[in-house]
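Next comes just one chain, in structure tokens: the form predicted on its own.
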Amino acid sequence: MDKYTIFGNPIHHSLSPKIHKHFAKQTGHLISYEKVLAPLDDFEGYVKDFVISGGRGFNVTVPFKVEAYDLSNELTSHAKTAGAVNTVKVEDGRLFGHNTDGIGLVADLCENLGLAIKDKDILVLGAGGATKGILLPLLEQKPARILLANRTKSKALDLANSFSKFGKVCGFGLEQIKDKPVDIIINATSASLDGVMPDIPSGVANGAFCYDLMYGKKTPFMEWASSNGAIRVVDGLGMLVEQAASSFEFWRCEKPDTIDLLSSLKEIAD
């Protein structure tokens, strides 16, 4: 039986061994999947530590994206313009690195919930790891531009023009958002584990979908866009099952059914 983890701290929470063991059950592959608590100063020991093991490949989240990058031998494109991993593959030792956040975001958006992004106006909250997860894959659907924001304009703007030879970026700071709607909004803040809102206009949110990359509860950006005439508001439960599903496929070749492991995470939820 093949092995494979999640290391995380904090990672009581999660529900990745849930959904990897649906998917190993679906496909009829044989795996193990268990949840890794890593102590903050020693993430590098428990991965060496889980590859002599024989270990096969593993998750990462929070706080570990940047240090697995920096701990993988090859990296996909989409892990090297993340500038972080969430998922590792492991052969022979070595460690190949890639990202499926932002790819389980456009499954989630295009297929799950039919929105079509191409010659869309995408407004981005924040400019931190998880927008950097994202941008890529949102870009490669061709939208009519990405307009990001965030508190600090500097790191907007910075990171806008990193991505600006895969489409039309923007960056500005949130105090610069005109008040006037956007097709797509996606908060990518901290805020909602905060449970804090970002002051922002709400006109920006009449008519536009509305996407909380946070899942599990209804978060303030979530009660925000359903008070100011959003079209559709969703939280990224979808995201974290479709960024599964491209890991188990990064491992196994095979890339499992999601329609109704994410419906029965939704039934739970409600």
Ligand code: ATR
Second form
Amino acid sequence: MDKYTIFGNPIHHSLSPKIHKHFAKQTGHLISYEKVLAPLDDFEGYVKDFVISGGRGFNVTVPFKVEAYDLSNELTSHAKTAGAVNTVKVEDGRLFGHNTDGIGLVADLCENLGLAIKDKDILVLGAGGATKGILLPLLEQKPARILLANRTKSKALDLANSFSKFGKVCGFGLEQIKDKPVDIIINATSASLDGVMPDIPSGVANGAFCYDLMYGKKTPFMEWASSNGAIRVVDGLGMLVEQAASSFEFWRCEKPDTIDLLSSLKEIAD
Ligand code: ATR
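Output the structure of the form predicted together with this ligand; the preceding block shows the form predicted on its own.
Below: every chain and molecule of the assembly, starting with the one above.
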């Protein structure tokens, strides 16, 4: 049985073992998948032990994605642009780092939710690690432009600058957001963790498709979007399932079906 795992700290909340066990059963692949709490100061040691024990691949979550990037022997283009790795394949002791977060977001938006991104105006809130992970896959869909707005304006400007070779992306401070509608708003800030909604004009949500990368409960961003005329408000559960499906495909060369799992997880969450 091929061995997979997810490393994180904390990790008890992770749905990944449940998701990957479902994919394995569905596709008939014989794999094990466990969650492991790696100590903050010895992620590398845990990875080495896992590889020595014959592990075939692993996922990485907070706070180890940049360390996983540094440990990888080779990186995919999505890992390189994200500057972070959430999926590693082990082959002959070498680590192949990939990032499926943004791929998962785009799959959820376009395939599950039926949203066309091409030629749309997208407002992305936040310019941290989460934003870095989603920009390339979003730009690959050829939106009209991505407006990248962040509390610390200089970070938005720097990030927009480094992604401008992939498409039209402009950086702003949150206070510069205009009070007029955009097509899609993606909340990639960690403000929801503090139970707050960034202070932005309400008119921007009118008629917009609003997506929060977080999942598990209705966030302040989702409440704000619902009460300001958003056409649809969605959390990041679909992105979680789709990034897992993309990791599974990276390891096993077979893309699992996500529809049934996603609807059963949504039922549990509702
Ligand atoms: P992650 O990996 O989740 O992206 P991060 O790299 O620490 O975490 O980035 C957090 C993002 O959320 C940043 O864009 C941060 O803004 P700053 O760059 O100004 O710090 C944003 N953020 C966090 N709390 C916020 C709040 N209360 N209001 C607005 N933006 C917030």
